[in-house]
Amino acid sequence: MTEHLTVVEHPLVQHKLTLMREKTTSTKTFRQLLREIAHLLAYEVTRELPMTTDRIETPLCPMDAPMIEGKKLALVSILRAGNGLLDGILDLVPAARVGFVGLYRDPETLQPVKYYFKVPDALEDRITIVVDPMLATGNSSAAAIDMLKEAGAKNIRFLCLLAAPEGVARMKEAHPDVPIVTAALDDHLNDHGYIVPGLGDAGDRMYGTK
């Protein structure tokens, strides 16, 4: 682990990730596991949210109770696979504002091409959590964060299921101020830009496409 990268080594995270890596795991089970693992990763990525207190009445007495401070979180999904993590985080933070960045990777250059961008307002006042299951080359993630910073986001965190060393290095070079939380740092990228050992294409496995 480094200050820039946090690998969540909780036994439940690692167990569920192993089931997701298995090539015989069904689409339905893969999608359910991704939602469950998102709950656990969300716990880590929101660990240091700013807190304040609010005066409330319990059934027994008044008290100053802890509350999250500031505007609602912004969750930004990198389409389409990011939606699998997004759904799980929304289970825990249902009031969060949600944005979407549509990028696809050119198969020849491996560079990201933008086709959609819609995000909440007042990003400069919100903690923004960007979600995408796979941090492979890091090009799409870095491009998405470029767009979010242009839209005003200042406090950004990146959440993924798997990361490759190449992607982590690319993100650290492009956005050293954006911490990364992941379930595993895998070995390398292959010639097609896939994470090895990885789990294949997360979007295809979530939605049953090829």
Contents of the next structure:
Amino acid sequence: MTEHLTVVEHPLVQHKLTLMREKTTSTKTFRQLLREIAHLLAYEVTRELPMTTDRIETPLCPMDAPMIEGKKLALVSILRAGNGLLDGILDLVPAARVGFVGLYRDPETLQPVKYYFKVPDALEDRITIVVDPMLATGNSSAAAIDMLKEAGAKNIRFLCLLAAPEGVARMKEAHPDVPIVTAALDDHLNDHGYIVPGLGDAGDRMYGTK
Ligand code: URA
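In place of the form predicted alone, the structure of the form predicted in complex with uracil (URA) is requested.
Let us now look at the entire complex, which starts with that chain.
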């Protein structure tokens, strides 16, 4: 992918996103819509995967048929909201390897601190797609990608549902080599770090917590 930021303007994505933003949308519907949008975003983020051919036999003749080249993709979810996007992508790429990064924000330093990190082997040979619905300040995404690069990942993409300009700028500064795919670029972050207009707390809306 050559663009640093790709906004997927497909009508189905935009329509479903509007339903997700609406505050009266139920937990069940929110979760279902996130899964459906994840399918459409997965289509975009995998658009340029390298291809090869495999010799197969159809009932009529042999043919060199297209296949995705290389090791299985690594999907890495930033806990906990990343899991909503992860489930949808796994519907389309069921053989992908899966990792999880858990981070919390230190109340004193406000810096992300790792509490969980488990990722697939041979990251250096895989395309890694990091998923988190909300790219807000970009601090946790940038920190998660630092950790993945330390673990060997070289070819990384970041997939989110909503991005704030502040988060995009932070990622561009920290990881200019990591393309971002999102359904929308929103206006700004408020004083509490929420994306505006946004959709609220993605984890709470997905899991029905407060
Ligand atoms: N995380 C969320 O869940 N929502 C925001 O608006 C920002 C960060």
